[in-house]
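This document starts with one chain, in the form predicted alone, laid out as structure tokens.
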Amino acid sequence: MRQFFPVEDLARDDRFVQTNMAERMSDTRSAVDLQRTAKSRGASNRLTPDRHDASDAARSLMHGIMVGEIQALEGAGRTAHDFDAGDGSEGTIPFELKLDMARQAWDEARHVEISVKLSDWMGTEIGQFQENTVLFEAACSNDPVLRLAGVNRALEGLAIDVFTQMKEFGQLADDPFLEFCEDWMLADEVTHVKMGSDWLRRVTENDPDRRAKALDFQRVVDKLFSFGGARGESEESPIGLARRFRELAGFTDDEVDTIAGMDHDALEERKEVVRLARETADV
């Protein structure tokens, strides 16, 4: 079987429509809708029923996981491949990381059809909204441990932020479906994260250069997932920082005030890049 696949031959029929990060990022429409729906919810800007825009944005969300799903599924399943079986060193892996990304692939391929059961249950069609690559990109690297950094501690790190935030508006909607399916799908992903912690520094136990590394590339893969601040501790934020399960995945306390000070950084940014458009639409 092929090793080392691209982002590019991932297998999607004509329901899917991809875009990527850089993409993303410079579309500031988004950043305009976030500041206006703020504005008419005064403070908060938080996911909940009240919000004008609840369902859409319910449903975009529950959209851009079951994707989410997809890519880890195939990240997991790709690292599990891609590397013999070794010490960690020189492109391979111990044989008991290869057991735990086989596990995690059979996690994600249930929650992959748990989404889409939600999605169907919330009136979503499948490629309804567009699919963010940047997940599987996070897993192309030719280093494990930089594989371990970007998609089990930085995207999986997201997706405990973001179930958190659907199993509470599962709650506030009186949707006990959505509620009890997110609630269970977070509980593997703090067990995904705390997977990706533990190997982290168990492989880089006797390489602080290579750990270094590592922990920067994830930084890297945070400051993009924060979505221009519509992850963080701020009520402005659309998805809250979940501190407690990011605790029991294995982050310590500097690495989670880490997230939430790039979060923050990134919402004053593109505040300015909201403002910075509308006084060039004024001209």
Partner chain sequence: MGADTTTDTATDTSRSHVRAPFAPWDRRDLPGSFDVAETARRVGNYKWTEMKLFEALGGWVATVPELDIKMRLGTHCYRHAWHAELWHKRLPELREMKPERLTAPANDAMERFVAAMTEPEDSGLTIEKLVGVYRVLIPRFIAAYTYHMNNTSEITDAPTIRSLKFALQDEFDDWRDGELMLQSLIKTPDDVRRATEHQAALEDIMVEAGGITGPGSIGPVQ
Given for the second form:
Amino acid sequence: MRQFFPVEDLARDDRFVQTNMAERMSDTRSAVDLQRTAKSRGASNRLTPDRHDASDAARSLMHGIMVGEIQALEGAGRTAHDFDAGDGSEGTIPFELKLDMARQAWDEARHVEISVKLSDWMGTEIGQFQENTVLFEAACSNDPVLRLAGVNRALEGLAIDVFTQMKEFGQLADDPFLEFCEDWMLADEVTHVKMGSDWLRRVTENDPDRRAKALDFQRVVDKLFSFGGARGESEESPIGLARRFRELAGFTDDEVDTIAGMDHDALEERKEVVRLARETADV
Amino acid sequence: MGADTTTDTATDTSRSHVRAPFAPWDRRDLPGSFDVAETARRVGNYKWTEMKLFEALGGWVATVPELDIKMRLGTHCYRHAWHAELWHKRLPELREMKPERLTAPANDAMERFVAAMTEPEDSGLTIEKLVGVYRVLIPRFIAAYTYHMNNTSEITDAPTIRSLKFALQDEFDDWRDGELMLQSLIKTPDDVRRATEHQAALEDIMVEAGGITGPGSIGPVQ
Amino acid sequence: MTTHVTVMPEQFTLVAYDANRIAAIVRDLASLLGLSNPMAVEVDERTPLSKMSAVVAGTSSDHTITLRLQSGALEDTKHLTNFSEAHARRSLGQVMLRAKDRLRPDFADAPDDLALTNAQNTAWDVYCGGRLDRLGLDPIQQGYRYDFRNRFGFSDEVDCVFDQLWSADDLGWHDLPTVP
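Having displayed the form predicted alone, please output the structure of the form predicted in complex with the partner chain.
Everything in the complex follows now, all chains and molecules, and the chain you saw is the first one.
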């Protein structure tokens, strides 16, 4: 088995169709009102049960969660595999970090199980929607510290936002399973973010350059995971930024503010791309 | 030291308010087959092999297309990591202050076995991956752990026995899971051939290794 | 007699849809449903959402039925911006069943599609879904059930109402359940 595993080779059965961020962003249709500015008022795009397309949107997001959990499982498994146990230098990781990654693999496996059951409950078929492999890409770095930043802080941070949104959805709809399951998964994700933050700090304790590089990488991944502003504090974003749970997970106010700013920029950039595409297409 | 030391005290009931230190139903005894050094060596072999196993399971998750198997491998990955952690923590209690020193394969053949077991990567080789783990390695774990548990001192080495029992419970569960997955995958004569040929190739190396802790894994070498 | 169908736009630029293919599906479904009205299909390709509505100009068979769909209603969700024959047949079948219902006198009181409440919309969708199932268009019943629970509540009683609605074939607007 190879030491590092490329995203293109992720193994799936025939039901799954994969895509990537570039393909996803080349779709210039938009559900966002282009006339609206970030400060203007109007109907919210938040994923709540009172949206006319609430169930469809929730199903699509649940499928996204399921494939995201599959990739998170694969990412954690690969990090447990790809690096020898050592002192953290020269491509090694501490033995205890390997153990934590194995634990995370189990947690993510349970999350896949939960997501599959919830998808079934909501009437979604496995593979019904395309799978964006951007999450696993964050787990492909040859530097384990970048993986901690990209996966445990950026990806799992996104999971905190998504699960919080879905938990609220379940709460408002009075769905007996959705809120229950999302709350359990949320607890795991907060643990994973804390775990990532702790290890990032410990492994780079005497290497400020490496830490800075990892945090830069996290910012890049965080912006990608904004999905063109689909996640953000603006009401135009279907998924909110879960400040309280992010704080529980160890994000500082400044860090959350930075992510909120990137989300806002990503939304405005996306709107500009869509506007230009529509002008070009003359529709 | 004789094995009867507990018997006399256990039957001394002349003063009813004095209870024997070993109750009548407690038949644990002192003798054991392994001294501290030998126990540490075995535990170091266990840790190394459990590590290699959880690394392989974690690495394979991305390579298997079957969703149910992908999830099982992720679950089993943690169980074996936990076993490695149990043995890692036991080593300093066995006078090995540098656990990495004893975290080693029993011999070169064992190292070759792990290399051969972890070689399949292609997404079409799930049978081979599972055969190596669930039909060759895990049965060897069950054998070595059982032998150790039944032959070590029940009193002096109780901490190892406790860990062995936890680990064995997982090994049995995983073995059953793996066998079920394999039986569901092996459907044609060609599948049978693939499974048996791969098992035979791996067994050859495992026999050469003598088991998880080398010759003597399940009893004195004849 | 072949139903007259127009599709707008004639050329799609943001999605890979073919107006002729959409028209052919509408003609086929019209034949299946026994609808002979002229059909005008309008697809909004600027949005990936999947809202649909039907407007009936009158209740006779020569009145035009206008079907308005956002592009997501016809999309292959495994290959975004591409057309899905199966998804299109289910979506168009659903909105055409609604149009057919509106031709009946006992649907005269039904508000315009875009004026329906979420609960009214869902109840009518479920009534259509069951009929689509019996027509062989293969809708995912559990999806409809989840929508219905979201609007009417998660309880055994609500599930019983769903089952009745799903198996019904001859209801009027006032037979559809309303939120208590």
